[in-house]
Amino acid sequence: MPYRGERVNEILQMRNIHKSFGATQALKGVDLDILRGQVNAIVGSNGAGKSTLMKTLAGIYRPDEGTILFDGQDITGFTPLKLQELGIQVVHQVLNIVGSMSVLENILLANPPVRCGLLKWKSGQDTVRRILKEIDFPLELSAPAGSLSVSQQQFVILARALIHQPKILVLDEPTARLGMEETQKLFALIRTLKQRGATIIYISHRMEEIYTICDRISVFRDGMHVLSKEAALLSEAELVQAMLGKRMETFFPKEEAPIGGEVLRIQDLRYRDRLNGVSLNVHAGEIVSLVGAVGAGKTEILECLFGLRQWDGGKMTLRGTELSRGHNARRAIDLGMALIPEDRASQGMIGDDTVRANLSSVDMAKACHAGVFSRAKEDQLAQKLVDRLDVRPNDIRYIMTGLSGGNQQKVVVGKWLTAEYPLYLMDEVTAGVDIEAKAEIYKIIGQIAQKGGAVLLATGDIEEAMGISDRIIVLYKGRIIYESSPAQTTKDDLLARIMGGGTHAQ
């Protein structure tokens, strides 16, 4: 909308978008403006369009048909570098990062300092230090950027697109990976921008973060733009049924289920100085939802339940059996453990294999016969997931890297499904995933525990937590400070802990 009575325009035109991708037509013929110094939103199913769109306009992609201006100037087919220079910047969902290089390095490759044909990096601290500065994001320069959580790993990313002072920045999904602190963080930065004069494109599932940042909200379905309206304008319900084509009356379908023994305990544990005697029970039938800031140690609890963390002190059981020191991720699907990992393009798929592999690679054993690997059995086991998932495309051939970040998600939860594990770990498991889809996965979850599956989930989402749990427990620098069922808390209770634990700390 107009602020003071400015006149606003277009400063990015899309006409005619066409992309297609085989027989897969990705774009129909998009039209779309979007408007200066304004947050628009772009918003819409997973395999909706968004990121493809967006991957035109970076000029990763070439439309087969249609023209993009930008200013007036006709930058269709122009490429990445080329964009970058005239000041659009993207900030994909896939987190580009060199983890053997610094976080020095990491960010000035965007625009490497170049002197006499030779890299000098440490000419550009400065600038790297005033960008983190900017986003109130402080990094230790020299860190490999490997060793960095995934959320740090965002803020890189971000602040080298801002190497340029982009006109037009971006954003698919920016807070799929943050805790609220840093998502606070975030929008602070978008808003600073925006004052300075530069477009923010927003690409988001979270309806709360929508309706809090943005100005404008485009919808898109099919393939297709299908409205575009102020936010103030459109309410939560239009903008489902705009997105869906039809309503959704349930987001959170809460299975029921009994609740029966004890399938895991914590007794103590330690992991460096990010776990400091965490004690903590869930059984048969139940979710139990982790939730805390970044860095708070969801992520850890579960890696050092799966083996890929070797904690220092305390004690772990899953139904009676103690986990040993030299226990690894083999051991823990062995013993009857789940984990669906924070981070799926890295840790929970292969990216350049068929959705098919991906599917059967947990459980071979399913896709063999008599102990011989059956292409057969495979092609069965991987269609029957794909249509229970609702995967599009719906081919169980299709390439992960070519999927959406939705339906990888669904892939990755999938191939956890082909047999009845007593313990699902789940860290983020609805990241970067559009509403019909969670909703899928949170039936998943219920399905999972009424069979008398276990289910310990990591989120930085109250409201799931709220809407799927039977117990939440809030992390605060590696301890837990509070446990309650979601009937006798409020969100707004669940903030206050989460962001000032320590006033509630003993």
The other form holds:
Amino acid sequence: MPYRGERVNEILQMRNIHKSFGATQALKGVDLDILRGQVNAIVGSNGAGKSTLMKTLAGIYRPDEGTILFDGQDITGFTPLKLQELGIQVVHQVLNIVGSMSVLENILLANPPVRCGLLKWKSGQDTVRRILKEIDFPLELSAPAGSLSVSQQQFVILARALIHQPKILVLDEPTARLGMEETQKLFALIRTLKQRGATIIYISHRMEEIYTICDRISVFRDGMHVLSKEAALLSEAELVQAMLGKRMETFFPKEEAPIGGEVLRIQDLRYRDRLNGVSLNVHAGEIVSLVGAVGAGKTEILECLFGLRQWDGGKMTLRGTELSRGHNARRAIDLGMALIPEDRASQGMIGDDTVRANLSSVDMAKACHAGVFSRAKEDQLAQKLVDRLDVRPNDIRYIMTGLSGGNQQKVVVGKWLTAEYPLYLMDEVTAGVDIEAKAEIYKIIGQIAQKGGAVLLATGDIEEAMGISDRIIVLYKGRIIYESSPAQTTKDDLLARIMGGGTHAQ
Amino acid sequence: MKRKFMWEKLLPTPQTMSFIGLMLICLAAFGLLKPAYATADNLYAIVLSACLSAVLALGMGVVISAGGFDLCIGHAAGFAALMCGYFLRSLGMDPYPAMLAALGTAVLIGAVNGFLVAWMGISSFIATLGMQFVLVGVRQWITAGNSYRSGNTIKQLAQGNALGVSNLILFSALMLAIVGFAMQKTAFGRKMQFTGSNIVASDYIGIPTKRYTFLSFLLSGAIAGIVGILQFGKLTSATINMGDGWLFNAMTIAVFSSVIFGRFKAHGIALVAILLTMITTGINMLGVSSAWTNFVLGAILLLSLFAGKYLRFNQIKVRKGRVSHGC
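Okay, that's the form predicted alone, but what's the structure of the form predicted in complex with the partner chain?
Okay, now the whole complex, with that chain kicking things off.
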């Protein structure tokens, strides 16, 4: 090790970090100190900039402006490999596992043992065994990593990071895929690492974990670092307040709609370990929001309903018809469901096709004469929707990928407006959408409800849930833990509950 | 705006225009070097020899637009020809039942491919490459090295004329028109293309993507069968190596066409087939080594792939061009 100067208390100092992607500013001048030998929590809602900051730290993104000091050394713009050599290891949210390679090879992947230019996996065996023993997680070294469960894979990735004896270990939502027992193992490991003087950066949505394991909490909001405090001195209520801040009120054009009869009833829905007995119902003209952290089970409920996942148990009834287990998307649509999926680009649209073709893609019969497309009918159908949704540019021949995110989303929603479906399932329908398009989409949701459609809206955006829904349901680890009307709850209370804390309000 | 659409419709697309320009340049260049090239007879011969390649490329184009590749399409066609001969000569069947049985064999090959890709989840490259080797093995085993003569009925079918135009050209034009219509104008074709463009998003709007993947291979099998039988009649005999090398042509044409014309276009396939035949015929007539033909075709394939990146990038910005299905 070279001479390290005075041992400052801050192992990492980030100064005025800016990062933009196109027109969106992900980080707006972040100043953050990470304290040596502590477990530093970073919390914030989706899109607050946590992951962007960690990717900047890992060298994946280069900041537009600002400096990062590691032990007093300027490391801004270093490559990921260089940063790893310096002792900064980031365990990302995504499981980057090579399924066809063995556990041993996966763990040694970043720096495979080489002798005379040849790979010698075996020579790394002892180190890997030692590390696995340390984290108290025995794994068969020769097993292909693809055959492991996701929680085992998570530990493989953890072991990969530990091989390098990191000085700073960043864990991005490490417990999202872990069970109780495994979470305890992870915590024990974090404590051991801390004793040895390593610094941990811990990103999580779960209140109990943050308060159990972390020494210090830093809160992010809208690309800015708003608060850092010792965990013992920061109350849950204060934390939630800092995460929400005083944001601009978005305009929610909620139309009054009479609530009718029951459209959907779900009883005791179970899906793997992701949904543990969910029961809910939605009525005609009602907008119900499902809120919860990433991995709470929102998307799973919608995709089970739509026949995209095989559920394991429970009963679902749509307007008196029970959904069968061999259910698929086609039948779901025929029964009267519409789904706007979470990931617009990969699930929601045919990107290399026109706005027109996308708008007519669900209800092709409406653009056809006896199975043959009629240019006039299709143009008319598409033009009507483009005008109604105010898609810009107002040209149905435009290729989807050339539109802005907001306008793409209008088209993705628009293709379900050719008919009035009794039940609309929407998954993060305004994620990554500009404010104008958002207002347009809220207007459409309001109109759907007014005409007697039922809407089940999965969202991570609390303002949205408070603004447009008649009822809010909070999911936590695959269970419904709270239900309320927006009038009878507060944003603070909801957020606390989403994070598994909170009984303080009300 | 409406009025503008009206007369715009009468013009061919910019792609078609530039393509016809390319053909004229080719004609002028070879015509100057070799006057016999630019005669009506020679051009008719070029179209005649291009038409079956175009139909085979049509089958490949269907599979490509549904998101796969059919590497055994050439051998499936050759196999159908051989089987037709086998049914005729070894089993003594009448010509029409023999043709029907051969067509059935080709459809069966397509069905197996489709099953492997759609329901077994095997990559279409691997499944059809495997099928190609199976066919090469099986044909050896069934025919025991024999070649078969087509007999008059099948020969007449392929070599006859109607209204002064060769049956081959008429059949091919008919096939291009039918498949082109189905792929470009119907809901069936649209769903097939959606499956190829984004299979996940297609699942999410209720398109039975597995069924469409399967159907694309079934269709390419049927097309291969028809091409094989017509080739049988055209060549008047089926030999053991029937179908070797047909894949390359079909692939070049299909890929070139989908790159230039954006997506499945029957007229694009026809134009590309004719242009490529114009080039190879021209090279042959100049008496240059045949190595040049392969070089030029390979270079065209690679260049068209290269150009594809650039063109598709540009298309996103095109607002006034015609950038959709079936113009």
